[in-house]
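This document opens with one chain alone, in structure tokens, the form predicted alone.
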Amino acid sequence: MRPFSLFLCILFLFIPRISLGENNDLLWLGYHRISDERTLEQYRNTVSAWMIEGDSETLRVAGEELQRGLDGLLGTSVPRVNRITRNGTVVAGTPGHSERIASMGLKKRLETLGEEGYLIVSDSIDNKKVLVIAANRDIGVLYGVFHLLRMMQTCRDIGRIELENSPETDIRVLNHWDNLDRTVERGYAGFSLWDWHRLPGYISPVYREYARMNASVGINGTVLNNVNANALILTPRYLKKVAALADVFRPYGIRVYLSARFSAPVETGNLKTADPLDEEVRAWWNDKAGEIYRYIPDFGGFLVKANSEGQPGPQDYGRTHADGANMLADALDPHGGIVMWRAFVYDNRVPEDRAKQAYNEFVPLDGHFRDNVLVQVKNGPIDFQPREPFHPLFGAMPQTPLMMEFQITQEYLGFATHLVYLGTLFKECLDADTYARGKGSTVARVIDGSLENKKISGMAGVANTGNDRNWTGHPFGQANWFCFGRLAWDPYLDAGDIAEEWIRMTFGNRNDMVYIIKNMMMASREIAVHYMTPLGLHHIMAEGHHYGPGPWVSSGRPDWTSVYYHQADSEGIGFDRTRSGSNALEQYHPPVRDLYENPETCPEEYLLWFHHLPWDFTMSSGKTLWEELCYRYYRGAENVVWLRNEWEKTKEWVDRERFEQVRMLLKIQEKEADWWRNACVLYFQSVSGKPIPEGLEPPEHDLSYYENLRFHYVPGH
């Protein structure tokens, strides 16, 4: 190598990391100075100092956050004080650590808020006006601090506060599908955050920032490794590394969990079997649990994917999912751990509609699981599709805690290339009525435990983080992480309100900007559904990597093909799940079943999910099914142009780096939306023999062009 080239290489190593924008790597916790001068003056008059009484790691990080937030938002140093000598002091703590708070008569109110809840009240101490953040536990104080700062970031009135808040669900976790080599399955934002090679010796600052972001939205757990687990994660070499991460996360109220490989006793324990009823196997897991808790005293427990997509499980030994889950639950129970057992199971050797298989396997096991087992159920019965009806298991297992599993990473919604706000998808499921106990038996009430008075509840989100400088690949991907956390804390929040919070915390409080971006976000998921899978179509993506359309995919195991799901032929299209077909509708309670059974009453967004209909079926618009399908594909692609034009209006308000980044990604999205539209319309035209309706521009290539596109090294695969 030439000397000058060597010099450049050495110089490059010392170039500091450069942020992509004012907030880009700080996500929604940028804490930039309040731009509205009137609001700024009001805040400065209301908050003049702060104090946190008590000394713990969690209270220390609460104090650091309060200092960081107040200084940034108010544009001046806000002092920490030991005595209340002025109006506007923020006083934070617990009755156990603060005599002031203990003497304020808040005990009864705090009793109803549990270990993570908090209250924020305007009051007076020694004739001085104060803002009090009080909680039963230190973690509640931290959550209260984040709530107050969120109110200030979004320019809410804090002049007179009287609020109480506590989570609706107990377990609120991110599921990381991260591998030990730092690749991420279905990850579209770079490599894994966890630098396993350098742990435990090197603790990246990213770990602490990750914990801050999660705590700010109430996430209290993280599953560090892929559900397609590697048994090595349970060996001492890796448990030391996991323990180092747990030490960083602990002050932020975040417990670590691990995906456990069911065959670990065979692969790393030298046993000949992993049979959950074998005494040696049970003893191995008991010893392993004890070993883990010696490394990590507050270890949360195991997430398990078993007997699904080739993963080992109890059925390999003629046992049930309950047998497997209960074995692990018994091992964890003395230590306070839980098992999250995934219900994502299906088998191509079973001659049954894939959408029915999880219900068929798990409903007979209702009431057979230990108290510290949650069955983790995806929002829909197939696999995180752009649109699915709610999973029929919700409302079908009254004796078993069911835990929601949402996907934050956009495996089927354009990866980190497409702007798709998932808040509307999450809420569509959470607000759906199962009718399990009559009207009002929503999915949200099933998962928060209120419908059947469950003792434990939870929600999981498949994470979209990576080592990209902006964490999630697409700046708007950050909103989906934020939204998941807010809904895991309270599944009854409004998706639009959450979107507005995120916009104001991320981009600022200019109302015309907020209005434009919020409209974009709220429309974005429906736009994507239209150019990908309108009218209830599903699972028509490309084979394997899932990048782009593949309605023609027909080779291999049937339940991994597209033709299995759309059933398109010369007569019509759609999967018949009524009594004349697979009868998957029998798994829903009668009001839901009756609504969907009749194509005249079935909501059109689920029409082809439940019905195989002729191409000339008359839609509510008066168009034929074929025409409506074409128009929706074209409308979806056209609306991406609308997204681009709307984003252009924000140029003067959004920092240049993020504006240009989103602008470029929207150009890619426009191109790929056209690709989806053209490929799908041409394929379904080839099957139906119908002409593309007049007024719609014909695709620029023929069908064979799209069928022969090949892609290599697609992210996340």
Contents of the next structure:
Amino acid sequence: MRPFSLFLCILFLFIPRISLGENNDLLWLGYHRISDERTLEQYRNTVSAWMIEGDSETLRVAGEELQRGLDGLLGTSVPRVNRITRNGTVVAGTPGHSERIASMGLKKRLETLGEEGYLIVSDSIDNKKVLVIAANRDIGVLYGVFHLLRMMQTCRDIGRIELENSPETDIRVLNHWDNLDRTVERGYAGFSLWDWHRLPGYISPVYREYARMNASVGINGTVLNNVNANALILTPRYLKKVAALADVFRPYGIRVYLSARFSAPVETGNLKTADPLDEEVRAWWNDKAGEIYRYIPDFGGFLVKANSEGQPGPQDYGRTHADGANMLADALDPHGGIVMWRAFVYDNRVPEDRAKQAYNEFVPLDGHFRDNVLVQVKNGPIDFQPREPFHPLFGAMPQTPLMMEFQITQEYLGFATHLVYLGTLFKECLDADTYARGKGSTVARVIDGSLENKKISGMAGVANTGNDRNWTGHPFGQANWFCFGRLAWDPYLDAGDIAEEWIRMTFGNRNDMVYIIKNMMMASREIAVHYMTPLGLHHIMAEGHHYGPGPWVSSGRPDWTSVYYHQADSEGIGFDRTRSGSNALEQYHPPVRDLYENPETCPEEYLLWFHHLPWDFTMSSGKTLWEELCYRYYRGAENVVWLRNEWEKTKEWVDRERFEQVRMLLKIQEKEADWWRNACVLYFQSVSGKPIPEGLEPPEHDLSYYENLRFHYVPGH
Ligand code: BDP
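Switching from the form predicted alone: structure of the form predicted together with ligand BDP?
Everything in the complex follows now, all chains and molecules, and the chain you saw is the first one.
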């Protein structure tokens, strides 16, 4: 080697690794060396080698993960061994493949942990201290590996571990609203991850990383395409591409599902009808299912949006949602597949409050669905708003498995520009008490199946991923993906604990930094509610693209306008859903109904969701409703300044790239929060005729300025 090249090589060894975008790419699995020397010392003593017993693709990726994680966290190469010759060996496997594990007397404990559960225990073998990760199936071993690594990433004590863990729900899926041309409906992180054009020949390394990330938080399924589905996805040309993705995901325990277009038999099968009771149609779906399983033997099943927002469905033929779902369920059943049938349905020809329509259509069908059908229900009765009460269907269909549908992508929460941690939103819904079987009948217990002893359970999250370098557009969007997975696995986890895990895994373990960022995250959703839709307001965003405020939107189909939802006039504001109004409250069980029926006892955060009240209604603060509304809008916008100032404090701890990204985004968020506040306060003032309370700075423009803002090429639309 020439001296100059040698010099360059040596120099290269001493230059810190080029980290442009690296931290962002790695998401929460960066496995950075433990910075606290005492913890590092303890970990190095506890973990000195690893072995995985057995051989399968899943065990191989579990081994790769252990290698990568331990090497990174301990800052040294941790050897793989075949024999236990030293203290601190991690031994992972299943009793089926490992005699050592089979002989450890764990059988009884493993019996309760199912296909995906695992246990991690400190023990000794041949007088050597070991850490055992044991599971019934290989996938449980992989989940156990991620658990141990997470404990180390978050600096937990691993000196003496004794834990068991298994998921509370069966189906934990991301729903990608990705189109075949790679645009993503309501996606704000670039284009779709799926490179349909070059599949199946070209397998992007991103697919494997995607699978790792999901597996690390327990997600075990992915619906690849938009619920507004294109029937082409079910044709052989695309099924080959889907099969190629399924092959990459399989070792990580991730099954592939597809959104099925109900009219596919007509569009791609040349049939004259898609009537679910027609024999030819049923035969077409049976054959289609058989064909899919030839490509993808472990195909998960279909997600269906039918008779909603213009999508075809069984009602086009005078049939019910159950008829449609059951036809598909029958086709999938011999292969072990399931149907996730969405309850997000509403019809502009029905003069009913939109909040009531899903309940009205689905409750009569309870008990009519096949065993392999889950009805997938959005968290609230309208549409992923910054705040909604829980959907009344939860607790109203005792004989039907109900799946939760959360939206991780921030369609109504500032896109990928605003820092909004959704853990608190998800938990608010999961912890809500439906009273379906008396006190303690929480939504979490409905969806995990424990309340009514359901055979199958699940949770879906509308993904926020795209081909942006940081995956989610906003670095903090990563936390929402992470948090969704953790809650799908265990809906009883605490939103703050999950935030803290994510921060430690992503940014490191400095307690002062963790404290600041966690506070920001935990406050962030309430802040957004304040500057967008305080006091139970909802659906007042701009029309179509949904970017920014649009409380004045009044043309088009009524239930797509804002005035339909806020009902503001010179007298007052809010949607009356009590007995004197649409009586949507009737759909809730009595204690909830009674509490919300009375404006004096209705929680203020849902006040205008359920009540139309005069502007001078007295709030608990002693202020009038009008004043309170203004104060909340102003407080929300002010708190974004607080978020920005808090973030500045993290400058010396967070890597430059992410620090700067978040800083820039918070500046935009501040402007957009002011925009929301100004537009909404001015609009509501134009109907209330009341002055903006003293001490609050008047908006910089007049209402017509905000009403006339126009935007082109807004993402996700
Ligand atoms: C709405 C979105 C729309 C989706 C729809 C759905 O604006 O793009 O297609 O939900 O969930 O929130 O089907």
